[in-house]
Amino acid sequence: MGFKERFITRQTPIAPLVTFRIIFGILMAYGALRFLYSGWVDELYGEPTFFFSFYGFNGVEPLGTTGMTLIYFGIALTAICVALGFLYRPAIISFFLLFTYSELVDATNYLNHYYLVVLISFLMIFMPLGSKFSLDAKLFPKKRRNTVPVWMINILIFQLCVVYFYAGFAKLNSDWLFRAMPMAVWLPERQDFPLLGFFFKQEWTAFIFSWMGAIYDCTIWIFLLWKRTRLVAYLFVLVFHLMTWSLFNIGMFPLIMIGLTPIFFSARFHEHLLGIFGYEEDWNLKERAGKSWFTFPFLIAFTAIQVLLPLRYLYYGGNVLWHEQGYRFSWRVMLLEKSGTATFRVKDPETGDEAPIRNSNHLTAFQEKQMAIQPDFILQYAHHLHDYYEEVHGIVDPEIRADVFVALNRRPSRRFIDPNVDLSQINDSFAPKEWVLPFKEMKNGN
């Protein structure tokens, strides 16, 4: 059996994808309803008057509190339809579009697992996951099927392996391994944790958590791929992610990884699992070959992007934890304890008059916190201030400068960008941001 047949074209039981569809839909519906119940729609989309964008998506605007509330209801509804396998194809396409839009509205809300959901839902568009153990299978019997091309399972496994691998790879740095940062900051804050709280204030505990976290991320995907260790590995997945979920405020990432990782298990495992709920094989169905000229180039392009995109930080050089160029979309999970203060000043070039700017007049507290440590947000905010003072106060082409100080992983605060640069005259791009000052370790090691 050749590579292409073994990993791409070979037909395999659909059961693992049925389980994946159901769990994914349930988790996404829960996440959207949790978002609505917690009042985060108003907090993140109603309170701000200015929104930060991802590069290339400047035109994406929010729909106001009412509109965004409807968006999240739409996300919940389409996720439920995905779980039930009801009108699956339009449901997953709608989910992907709605969810992706909600994340593009304000880049300060970026989290790794939001990006993962976008990627997973995009892949699911190309899979006939409503054709078995679903409402669609009952309503449209001709669409029922027992098998799918094996690439549909393998690409999901690959995507989860990428997450684990790069999360571990990113932890192989001196801060994580030799300073136990940021665990040395976070764990002492959880001294009230039942039974284990006493240990969290011990310095050695932070090092154990750091090293075990790096070892886990670097190796767990290997043990999940190996049949003999798969069950034990998944038990480690449960323990690890339940622990991080209970200790740290990292949203639904642990639940998503727990829920989606069973895709590593065999079809027979999933058939037995689903059999508890009435899943049955129907060998009278006529299977489809599932061949398409589009499949192979699509898989090559997708896998290449996922392998290369997290490595783009190498192009920028320096300390990626400091300048954060190439930081997003690279699965750098729980690596930073970073804070900053940004003082902006506006200058009228005609009169020479200069005045400080109150950031709270333009940004929420959360936005200001995120802006002060990320160069592209600093630049976007400076352009916003330029336009604001030009339109509202009538200053012709105002100059905007900022003095920004950032503290990285419990080091002393140090100047982050060149305070003499007029940020309003700089356009964002993929080029290195030369106005970001290089990170230099102090002689005393702090």
The other form holds:
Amino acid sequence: MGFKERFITRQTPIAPLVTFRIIFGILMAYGALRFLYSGWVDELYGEPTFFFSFYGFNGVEPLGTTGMTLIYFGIALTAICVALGFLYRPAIISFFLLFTYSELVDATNYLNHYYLVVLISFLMIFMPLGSKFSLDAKLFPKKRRNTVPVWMINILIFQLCVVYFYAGFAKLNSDWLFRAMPMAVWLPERQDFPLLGFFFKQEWTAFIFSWMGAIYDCTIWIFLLWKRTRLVAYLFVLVFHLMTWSLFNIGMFPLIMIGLTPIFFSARFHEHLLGIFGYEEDWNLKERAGKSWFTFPFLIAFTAIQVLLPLRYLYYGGNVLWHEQGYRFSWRVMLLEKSGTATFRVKDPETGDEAPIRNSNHLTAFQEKQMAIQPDFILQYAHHLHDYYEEVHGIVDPEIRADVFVALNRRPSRRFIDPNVDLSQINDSFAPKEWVLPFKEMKNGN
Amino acid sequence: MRRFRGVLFLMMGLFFLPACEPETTSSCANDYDQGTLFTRLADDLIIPAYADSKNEVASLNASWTAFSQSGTSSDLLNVQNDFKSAYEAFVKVEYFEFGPAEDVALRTSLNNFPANTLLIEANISSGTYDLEAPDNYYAGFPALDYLLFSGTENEILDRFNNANSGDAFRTYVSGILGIMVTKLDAVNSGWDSYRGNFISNTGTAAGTSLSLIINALNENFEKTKRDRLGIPAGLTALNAPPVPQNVEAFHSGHSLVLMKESFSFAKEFFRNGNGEGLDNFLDDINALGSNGQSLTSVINGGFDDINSSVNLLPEPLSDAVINNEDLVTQAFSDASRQVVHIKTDMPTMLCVAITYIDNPSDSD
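Got the form predicted on its own; could you also share the form predicted in complex with the partner chain?
Every component of the complex follows; first up is the chain already shown.
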């Protein structure tokens, strides 16, 4: 059996993907309803008057509180359809579009696990997951199938391995390993934690957490891949994520990792598991050899992007924790204790008058907090201020400069942005941002 | 086995490396005694300041009662003098807007300025108003400032003694003072029970006493910088002239005293006088400022810069914002520089978050 057949085209039982589909759907529905229930739709889409965008997506506009509420109900509804396998393809396509749209509206809210959901739901569009143990299979018996090409399972396993590997790789920086940052700031906050609180007050606990976390992320995917250690590794997955879930405010991420990691287990395991709920093989079905010229190049492109995208920080040099160029979409989780003070100044070139801007007139407190530490947001905000003073105050081509000071991982603050640069004259691009001042205390951010 | 031992030593070496680094700031898990700090702050600074504010308002209320019965100009002078000292005492306690003060919204109930004088007049002539409406600009010290000081002495006396309308004005002032007395009483007695909670609420998480005082200090400091100085000086708007009538206490002309008091009390709060204060906490953990010197010296220096530049301003502030643009701008930029030290560096070193910027969703 060649590589291509063994890892891509070979038919394999669909059971692992059935479990995956059901858990993913339930988790996503729960996430969307939790989002609605917490009142975040209004806080994150209703209150802001200005929205930050991802590079290249600045045309994506929000729909207001009512519209976004409907979007989130749509996400919950399509997620339930995915879990039930009801009209699976339309449901997963709609889910992907709705979810991705909601994430593109305001980049302030970027979280790595939201990006993971976008990627996984995108992959699931290409998988016939409604064809077994689903309402679709009941309604449309002709579409039933027992098997899928093995790449459908492997690409999801690959994706989870990438998440773990790069999350671990990012932790191999001097702040994480030798200063236990930011664990040494976050753990003492939890000194009232039942039983363990005393330990969180100890400095060495932060070091143990940091090293264990780094070793876990760097290696857990290997032990999950290896059949003999898989079960033990999954117990580690459970313990690790339940711990981070109870200690830190990281929302859905631990649940998603706990819920999706069973994809590493064998088809037999999943058949037994689903068997409890009445899952059985349809012996009279023929295997389908759904071959497509599209599959191979698609998989090559997808995996290449996933491997290379997190490495783009190398192109920018300097310290990625500081300048955050190449920070997103790279599985850099829980690495930063970073805060900043950003005071923007608007200048009328005609009169020469200059005035500081009150950020709360333009941004929510949460947006301001995120903006003050991320250069691309600083630039977008400067352009917004430029346009605002041009349109509302009638000033011809106002100049926008900023005094930004940022404290990274419990170091004294440093000036972040060149205060002499008129930010309104700079257009964002993938080129290195020369107006972000270098950070000398810690050269290698990895 | 030998190779394994080598790896083990290497790991241990890496593990203990931080101990050898020249960096000296203690970890967030330090053994500084926060309980003592909070006890000293509560007993030596916060509770006495509230008691003082309460007493000052009580004597203002008493002298007002005397004046509203006599209507004499000497009694009016007593009211005016008591008003000024009560106002001075109040700008100090504005720094403690958490716990009992937050419960009664003390600061926004008693000192939203500038007063909306048209609305005050309309209220009084209509006789229907709610002096306790949240975020109103027609009650508290600013309304008293207008009613007790605007116009000539005879105009003021006539305002309250006038046979037709005097009664309505007197009722309005009495209503305002009644609320001030009630709220300050509530905060004073609130601290009796809150004190123990305040002292024992140690740690660095959101909602701990450390995070409350640092947030309260910053919030009020920025308010002083913006509302007492920046806005009336026209420094916060582009191509805008100064707006002298927007100073605090415009009618009594007491603005500069109050602003100086507020800025200098920020340092007093930080240092808790000569007692155990945030400065001692920062020194205890060897907190460094961005110039490599101790953060305490950076912050003290920043406060001293502000105090000396506001001391250069001539009375009254409402004229200074027009005639002394350079001095006003200097004071404003000194205060702006200090924000970085107390709002970014100090919380970073003390391991608390500025929580009035709260994270609404998850983080990762």
